[in-house]
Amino acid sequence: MLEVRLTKRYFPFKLDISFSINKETYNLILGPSGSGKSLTLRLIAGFERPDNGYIKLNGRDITGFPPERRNIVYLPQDLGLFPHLSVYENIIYTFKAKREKVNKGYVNTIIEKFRIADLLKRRPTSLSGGEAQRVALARALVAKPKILLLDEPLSYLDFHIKFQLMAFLQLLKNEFSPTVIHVTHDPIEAFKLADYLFILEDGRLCFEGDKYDLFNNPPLGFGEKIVKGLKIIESLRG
């Protein structure tokens, strides 16, 4: 269970957010640029410190813990792959960093599921955007995090590649079942992937709940563009 109750100010902006996630679900934080989505992830991951409040994981207050002690993996928009290492070396990096024996069975399962066996000897700089994203997701899963944070994971990808990557994110959700918090400004991603949805505007949550509840009862003041996008998706579902 993850409990988040915190505030963070970068004048004049203020993030004031409170929510709980109590089971393994795929959670989407949806909102426009500048609403505080990425800042929320960085606070949970430990790369930023809140001004007030706390972050608890399974009842334990981890607010003061450094990132490496939280068992939370944060996947930034730039993916953070090491350019001097091969794809395989990137994937098993967490074992090397902890000086642990590589769990080859688990690693090979992830390599197979994400269809990256033919990429293992290559360097990240030679990968396409979609290939690099799959490698980054595989590396994140190898760490077996309690919480996986995805910061706009489908940004800067063309429409076709984005929908291919959505299939891999659904694979992550259905077969590996981590607790995921995925931030995006794209309602299509939200509707396609979310088990549970949070809407963030101007540093505050204006909605949380089932995505179908959002479609049927959008909150007052909710962006017309997002509602229109949801209606288009609903028509496609039919």
Given for the second form:
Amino acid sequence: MLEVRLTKRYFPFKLDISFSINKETYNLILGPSGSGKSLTLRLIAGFERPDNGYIKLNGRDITGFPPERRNIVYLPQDLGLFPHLSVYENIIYTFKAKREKVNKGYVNTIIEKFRIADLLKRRPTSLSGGEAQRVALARALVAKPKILLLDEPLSYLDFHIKFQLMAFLQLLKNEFSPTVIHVTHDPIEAFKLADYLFILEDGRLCFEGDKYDLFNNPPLGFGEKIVKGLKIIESLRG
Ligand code: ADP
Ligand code: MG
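Right, the form predicted alone is done; let's see the coordinates for the form predicted in complex with adenosine-5'-diphosphate (ADP).
Full assembly next; the chain just shown is listed first.
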């Protein structure tokens, strides 16, 4: 479904990746800060052009397509909600931008599932981190993207709110099942949510597979360190 094979250099950094995603799965890319996670998502979304290579969606080469023609939604780390619009106006923005009629049935389903009915008149700046994240996810889903790209969606949240939000991401996964690529530096998030897991280190993918494969057979470097960390957390249960 999605095939990515590309290089992109920002000297001295070089991203050199090749992977494909075949089904409507929830994919995690786990990597330390500076490993190229955001750059990977921006390339797939079309906000950057690769130096070499291609991006194909359902067999079609979309490498030269502008972002708005890709059917891919990128949710940046800062969420990108419009501060001058209400929550509701943010959520239906995609219809306005495309001059389409608002699909009220679908919008209401999403508002209900993400429990944002009480927030609709508020401005994004008045929302808590967890509320803003739910609104941003709702806005992204309303566009019915073929691929949803989530850039560290839980990293600004308090520990307990993080787990609340994970439940909403699980709902997104189970009830709306878009193809998701979620990037994070947080192994707990990755293990909780991933159907399929990639590890990115220094611009290269050094692991892909089932999360249990990683546990049993971690690659050297970042992969090995996070598995050690996860084992320590497991041991805290006493
Ligand atoms: P991550 O999201 O994993 O923390 P990024 O993808 O943001 O990492 O960045 C990976 C590397 O690419 C970093 O060394 C960063 O400085 C570099 N980089 C990314 N985008 C740019 C850019 N627009 N200009 C210069 N360097 C960039
Ligand atoms: Mg980043």
